[in-house]
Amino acid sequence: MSESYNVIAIDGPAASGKSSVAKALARRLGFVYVNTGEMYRAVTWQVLESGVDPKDMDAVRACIAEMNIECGVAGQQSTVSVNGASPGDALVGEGVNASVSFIAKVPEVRQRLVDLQRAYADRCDAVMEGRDIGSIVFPDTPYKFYIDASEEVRAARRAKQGLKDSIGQRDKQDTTRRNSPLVIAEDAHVIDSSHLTVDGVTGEIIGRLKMKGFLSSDF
């Protein structure tokens, strides 16, 4: 697979800080920030809106087969709508939080969204964050980063956001699912954000990009 544009992959577990870092990095580089988690949440929202049990894989398969999923760009950020509607704040609602890991395990959901994610490389330079960007979506990109943090730090961040889902349970679901589990790509640069600011992590990534010759030394 070869990308028409540059893709910087940023993976990591829930509340590792990868979203904030990806946003900051995209702003600095003038790239589009692509939040793949929002895509899975949007699908989950529509599944719930349709009255489908998120644990019923056959029903979820039938539901997504009928969905019209559109992924675009507004300014420097990705957008997603399902059946013509944008879920907005519902993406972080308790129902979606509790169900998104079940939806993300369905192979047909993952393949549909991976295809949409890969399509971004045909239209823009992107900083794309998720859980399988470097390992599955863009395995050939030379710019891979894995942002991590201790479970305690991540749980505190999650609570500060007003989210009540279990970090430990989410980690187990993400790392043990059969399709595209959360893993560290072999050639990814790992950064522990437990005691770093967003600017600190972003600065480390910028430094690595310079070492790879992607950015000039005076960037």
The other form holds:
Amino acid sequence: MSESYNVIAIDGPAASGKSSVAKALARRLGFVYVNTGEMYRAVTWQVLESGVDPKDMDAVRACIAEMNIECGVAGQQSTVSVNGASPGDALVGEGVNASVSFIAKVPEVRQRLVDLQRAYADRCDAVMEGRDIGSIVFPDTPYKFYIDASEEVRAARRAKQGLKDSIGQRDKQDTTRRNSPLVIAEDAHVIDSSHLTVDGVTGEIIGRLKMKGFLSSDF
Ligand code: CDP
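Please give the other form, namely the form predicted in complex with cytidine-5'-diphosphate, since only the form predicted alone has been shown so far.
So here's everything in the complex, that chain up top.
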């Protein structure tokens, strides 16, 4: 796979802090921030809107075959719309939280979204966050990070955001699925963010990118 622009892959479990870090890093580097979880969430939202049972794989397959999914960039951030609509706050709603990991298991869903994710590397430098970015979407990028945090810290972070989320259940589904499970890519640099601030984690990534010669020492 030959990507023409740089991709920095940031993977990790639910509420590990990867979104805040990926956003902050993208801002500092002037790269586009690409949130792949949002894409799985948008598809899930449309499946639910269509009245399809998210656990019925055949019905989900039929539903996604009809879906028009568009991914773009606005103000240095990725955007996603499904059948012309952007779901907004519903993306992080309870319904989507409870169903997204079922939808993310369906191979046809992953293939559609992985193709759209890879297309970003043809148009811009990107910091891309998800579950399989370093392992499957961009296995050849030399810049891979895996951000973790203890289960208690992650649950507390989600609660502080005021969001009802089934992170334990999603983690279980995401790590045990047959197709592209959440794994630590062999060459990923692992950071435990349990006791670090967003700036702390971002600083560690920048330090690593300097060590690799990707950023100059005076960045
Ligand atoms: O931010 P948070 O940890 O809550 O999750 P997210 O990144 O918004 O992802 C939501 C769900 O989408 C995950 O629980 C996975 O089931 C799925 N996902 C995935 O399978 N692969 C990705 N690259 C990104 C998300």
